[in-house]
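One chain follows as structure tokens, the form predicted on its own.
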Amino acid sequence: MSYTASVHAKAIDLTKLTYAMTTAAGSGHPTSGASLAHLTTVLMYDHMRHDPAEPAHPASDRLVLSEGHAVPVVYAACADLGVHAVFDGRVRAMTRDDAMTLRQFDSPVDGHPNPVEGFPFFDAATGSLGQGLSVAAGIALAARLDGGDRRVFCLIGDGESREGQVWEAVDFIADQRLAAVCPIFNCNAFAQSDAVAAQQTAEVTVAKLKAVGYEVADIDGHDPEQIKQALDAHAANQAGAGGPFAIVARTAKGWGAASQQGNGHHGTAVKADALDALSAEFDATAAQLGATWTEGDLTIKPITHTPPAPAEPQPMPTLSGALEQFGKADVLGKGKWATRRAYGVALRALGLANGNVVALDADVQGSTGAADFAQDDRLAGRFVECRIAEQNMVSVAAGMGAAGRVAFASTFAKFFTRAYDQVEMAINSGLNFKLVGSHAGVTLGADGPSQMGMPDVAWFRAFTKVRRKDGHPAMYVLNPADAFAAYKLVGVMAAHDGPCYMRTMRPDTDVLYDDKTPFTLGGHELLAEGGDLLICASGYMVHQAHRALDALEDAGVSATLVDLYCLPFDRDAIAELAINAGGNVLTLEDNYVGGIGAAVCEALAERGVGAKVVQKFVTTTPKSALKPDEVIADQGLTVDDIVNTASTMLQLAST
């Protein structure tokens, strides 16, 4: 009974601090935190192997708070345990006074879990609901590769469990037999605006989990012994190489105080003048439960494993060297090859050179090129088939990045659009991950617009204007025009500690470069120089512009052609080229507006360059066609269209 009494006492203590913190902030979610008080106590004070002085230890057990709004109760535990975080510019133990800075601008005690702000106990930013279990799976996959036995606990709200990604992750964990992951469903019966739907009740959640093969512990989430027994069962299951295991914890939102329970209290901080009365309710609950803290009843378990440091990556061979090594030396014989195929060769070569690289794909590995990695016996153990569940895949990649892996995740560029929120949350988390979207642009042709990545450049480009704390853009967007560029940029992406997105194309395209051509983040390639017109193109449109050069010359137009393969780019250099071309600028891209054309306009405007910029891009919803050129023609992006546009621009400029 001493153990039970101590857990109750600590749960009461953490709940009272949770309410005090949210009252001081004037906002927050104390009732959700109260429902997690006992689970948090048993996990952080007794079950998890972790070191408060080194919360990001690479072998510590991890706690992913998917229902991120409930974070005050975890902060309360961190303050009580002295978990280290960054306060006032230095790393030190967190105090209860620190906890009272919840949500303040100059405090790392953010409104939702946020490791970027200096709180390394958390691996990823959460609170955009439904994503935490996928992140937990990624962390566990990385631990498996390290040969470690770390456990990863994920707290999921019952209202949150309506999100489809939760069940993508549930299936994924079963597919991968990730016994190290312990999903804990916090079934407190209330969502934000009302009671949860019947489909999210504890009974139905248990049935769903059992139906897909999980062993389920159905417990009272405020009973210390039941919590301990369930967590011990999970540990035994993992040690015995069992299948998937989950806990469904029946809890009370606003536990400990009758005045805080029921509907209508979500996200509501208690007024300061009501705290004393509320504290009296908690004290009465403590007395009723016989809650008494006894030192030594709860003991943090020590970390038992330290993963080996990853081997130093070796240099990748050149594309020509890799093709020779893989028995594909003849693929460039016709002078053209698809960038998606070059990506596959690059990923394989990178994987062999860097043991820290992992590859993920969403059931399209044969199309994206990732099959080259997956089918190499030396690499197959580092390939993760995520099936048709792109949201889960992105968050798994983020989790693997949080655990120190360099994760490349690929699918069609179009299908990344359904995972935009997951991408943004991974960026918010400050994680290192790489995305590769194949079949980008209208040149996909026959499959039509349901498979074409069209708005991706505009969306990803928004992050190229955002700066991380280290000064780098939040994301680099890469759109290589040929096989050599695609191959080399994979290595460049891997060497960068931060998010990158690369587009690749389905059709074979002409080889423009060679093994010696340098490609860099923020770079561009100058393919022709002239004094009348600056053409900035990316991807497939570089080839259209390149083919137009002779016709432009015949029309009396001397053009500079830039392969603008990276966003952001060197704005000063592009501005100077625009000035040298008399301020006449034509941009070409085979995607919707908001891509390189918009970026060039912004760069010139910021530098006060007087220029006439004409943007050519996809202006109508494309349709399928048997040949890419048919779609290109329908969008007004042919060689003739380029020549006619350029001639018209210069005629107008001279009048």
The other form holds:
Protein chains: 2
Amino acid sequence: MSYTASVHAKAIDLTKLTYAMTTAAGSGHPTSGASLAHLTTVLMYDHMRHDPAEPAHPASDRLVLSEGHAVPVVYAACADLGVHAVFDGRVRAMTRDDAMTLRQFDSPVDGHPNPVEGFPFFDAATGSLGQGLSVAAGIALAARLDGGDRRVFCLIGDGESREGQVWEAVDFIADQRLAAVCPIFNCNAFAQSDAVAAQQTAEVTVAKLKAVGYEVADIDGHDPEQIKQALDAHAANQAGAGGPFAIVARTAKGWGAASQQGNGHHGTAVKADALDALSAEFDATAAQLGATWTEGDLTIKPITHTPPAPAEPQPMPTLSGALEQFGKADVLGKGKWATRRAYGVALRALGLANGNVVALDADVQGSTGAADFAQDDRLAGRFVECRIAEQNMVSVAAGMGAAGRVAFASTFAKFFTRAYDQVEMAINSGLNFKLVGSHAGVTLGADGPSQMGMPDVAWFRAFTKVRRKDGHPAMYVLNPADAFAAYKLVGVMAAHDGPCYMRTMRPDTDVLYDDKTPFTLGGHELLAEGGDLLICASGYMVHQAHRALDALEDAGVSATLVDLYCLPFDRDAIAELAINAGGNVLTLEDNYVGGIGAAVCEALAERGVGAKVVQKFVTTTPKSALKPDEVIADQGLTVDDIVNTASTMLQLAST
Amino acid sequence: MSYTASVHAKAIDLTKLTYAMTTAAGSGHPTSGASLAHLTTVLMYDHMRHDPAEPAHPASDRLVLSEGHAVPVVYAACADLGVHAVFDGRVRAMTRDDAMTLRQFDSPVDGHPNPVEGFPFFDAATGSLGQGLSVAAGIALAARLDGGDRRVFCLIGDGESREGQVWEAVDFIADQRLAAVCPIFNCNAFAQSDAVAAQQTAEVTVAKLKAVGYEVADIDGHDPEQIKQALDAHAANQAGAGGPFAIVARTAKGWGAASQQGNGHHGTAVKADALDALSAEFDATAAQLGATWTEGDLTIKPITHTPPAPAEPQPMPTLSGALEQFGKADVLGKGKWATRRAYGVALRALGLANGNVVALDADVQGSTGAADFAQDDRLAGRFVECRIAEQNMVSVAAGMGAAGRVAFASTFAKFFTRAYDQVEMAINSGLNFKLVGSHAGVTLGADGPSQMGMPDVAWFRAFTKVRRKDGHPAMYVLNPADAFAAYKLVGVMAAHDGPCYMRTMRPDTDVLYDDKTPFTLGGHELLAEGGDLLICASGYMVHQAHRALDALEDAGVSATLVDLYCLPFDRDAIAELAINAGGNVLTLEDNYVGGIGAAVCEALAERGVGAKVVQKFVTTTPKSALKPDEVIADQGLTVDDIVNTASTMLQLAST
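Taking the form predicted on its own as the starting point, write out the structure of the form predicted in complex with another copy of the chain.
All chains and molecules follow, beginning with the one already shown.
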């Protein structure tokens, strides 16, 4: 009884503070927070093993608030418990006064969970809905690799559970037997616009979970004893049977005050002059429930596990060395090899050299190259088959990054599009992860546009001019032209603590480089030097340009050729090359506009270099063709097209 | 018995042709096709009401092949039935020889379903998995509005059903009681890399569907009678109870030939010299099944319904007229109003003027403005509440577009990111749809970066230089600065038969224009003319620039100000303005790089205009702040920043 009384008392206290905070901010979601008041209390004050003084402890239990808008109630608990965060540039215990800075510009108490602003209690930014359970799964997967037993609690809104990714994660957790994850569905019956649909009721949610094989605790989310028992049952299941287990909590949006309940109370702060009356409502609820806080009724549980030190990375062999080691030394014999194949070898070599590396793929490991990693017995335990669910894969990779792993996730470049929201949230979270998109550009050919990555460079480039707090761009975009470049860039990506995206191609392409060629973040490679024209190319188009050099020479054009394999690149260096080439610049890429061509135009325009830039890129939706070069020709990207364009630019007789 | 024998005979025939086609192409997915041989036969030869001579008949039943890679078997049926398509520039019945042109560059028989290449049997491009059921739902929704009873069959792979969007669509169909949709899960037990997971078995799929309330026919997908009965039951349900109904078909990947079954046969064409042996296997299967084709056993059913003529659009009133009409004439009284609010009024006025218009929203209608449409009793029947599932919403909008509706879908600009893959597939399909993303840019303020649309302009811009077959760009990106612009652009979007994306903002912004100001696709608005500097701005930054004009004048800078509200824009006109301003250009946008700044740099560089362009855009991940202008200031986008930047550019003493 005393336990119950104390939980009620704390729930009331946190709810009141939640309302005060959101009223002070003038916005926020107090009713959502109120529906979580008891769950938050039991988790953070009693059940979770965590340390308010070390909120990012690598072995502590974690709370992922997937319904990020409900965050004020968690902040309220953090303030009350003195969870450490960064205020005014220093780490200290959060106070209740700090809570009142919710959403203020100079406060880490951001509008939604946001670790990069100085709130390490959260592993990842949430608020774009439906992503948290996948992040939780990633954290739990990493913990399993560490041999730890940390548990990961994930609070998911019922309206939010309409997002398909939630069910990708539900499948994934069952598939991987991640008993450490405790999904808690907060069924408060209302979304923003209306009551939730019949498909998102507690009853149907229970049935959906059971269909996948979950054991489900269907509880009153405002009953302290029921919450405690369900969480204890989850712990027992984790230690025992280990199957998937979830909690469906029936709650009230706007719990504690009848005036705040029903439809129409989403995301609305209460006016300051209404707080007193509301407070009286809460006091009446408290009295009715016999809510009384007794010190000692609830106790935060200690962290028991000590995580192992991260594995010390060893140097990777060269590509030639790795091929020798893997019995594949002959693959380069024809002088052509696909960058996606080089990625596979690199991933395997990296995995063997660095125990922190994990690999994820979405049912296309044979196509992306990730199978090389998956099928090495020494690495198979660190391979995660995510099946055909890219959103979940990316958020799992982000979660593994949050737990200190270096995660490489691969699928077709096209299919990463499915997970751009997840990629952006992982970037916003400040996490470390690597994405490798295969079959990029038009050279996939036969399968047609539904499998080709076309606007990907434009999208990822948008993040290359976003500066992170460590000074790095929020994203490096890599587009290697040959196997040596692709191989080496995998090691370069692993060595960088931040997001990278690498494109690989389906067809075999000529070997241009060797084991000694350096590739760096921000680098480019100079393949030819001439005085008439600067050609900047990436990926497959480097080969087209390379093949055009002789014909250009014949046509009287002396060209500089740059393999612009990285965004961002050294803009000063490219500007200088452009000036040295008489200000004539041709850019070549086999994706839609917005990639290297745009970046080169910007670099020259911002320096006032009076250059003329002709961009060649893909200008129609591609279609199938048996041979990649038919699609290349259809897009005007042949060697002849390059020579003709250059001749026209320089007003020479065209070949 | 004869029915059964005929279905088996046709299934064998189509399977053989499927193998022949993929062998000729050297790639493709024959085993997936074989698993669909009986379902395809019963649907296309007997059950569906369709007309091979008019494959896009607006009242015919539809087949959406969500697992697009299985398409060769559908092509085989189309070839055998003489379904009309475009070969060599003219519409004619497809032949079996045509089928053998699978994946060839000059053939409409594309690698995956692709209506834009001349194959109107398909409504939408599929192949990026998990999207078809949502498209089917959109077609069915449109049919319901037309008063038709057309049915929409959707074939979904079991591996594919790991995609969360499939379950968003399952929920949606139940929510909307779309009994016309018949989801058919093709449970052939294998994905690409391996057997499907335990979560994707037929048993679990049945349980998942039942959890949502579906009636499920669990059948042998190679048993003609069971298929027929299940489809008849679907028809009876549609005419009767009208609840959600699905078929789970247990099939064999590589049906008909034991040598093609089991793991490792995904996406692999058979070598030409192995076809004869394979054919013998099929013949043996046929003999064993007593497969014999008897003309007349199977009959394509006639199309019974005549769809109504599309409603004739009436002119929209002006914004002032609409506000008057809706009793809101006072909202402009303060001289400020949010573009998202103007969108709501415009959508409502448009809906009243044009009966073809439908509106969709994802549980944020009060925030996006779509509530104005939803809450008008005359329009409520054309409003679709898609709840928190953006992927499904976009594909439903695409499906409604395929069925002749003009669909406007709205949510936060940020949340459309969740559906970029769906947007791209809808673009690739050549469909007509409009997306309106609210709370774009940083001026959302308090809610923080998880709710802000930041790289959206860069991504959508990638499509603005993709030329459709009708000559239009594949996407127009609109970023109106004030209420009049936003209002008028809604009408402009509706009048264009193609994809558009409009951004709206959260805060109220100054009124800059009036009812007479023209806004067009490709247009821009000149707000000031000066000789020293060209400022190109969009959205919120138009106001910042506008406010800076006086201070610029004081600082001795005579500036031209262009509201660059559309991508693409008239590049010649902008280049001329730049030249007239001495080649000094400042671009202003409150999103990440890759938007108007990049486009202006390109326009000048491609013309060799020796301009100097300073771009100002968002350069860090934004954070929460109580006031939008705090975030604007943090990003260096204040009026003072503009004046200082301009002064530095022109080497004047900075203010």
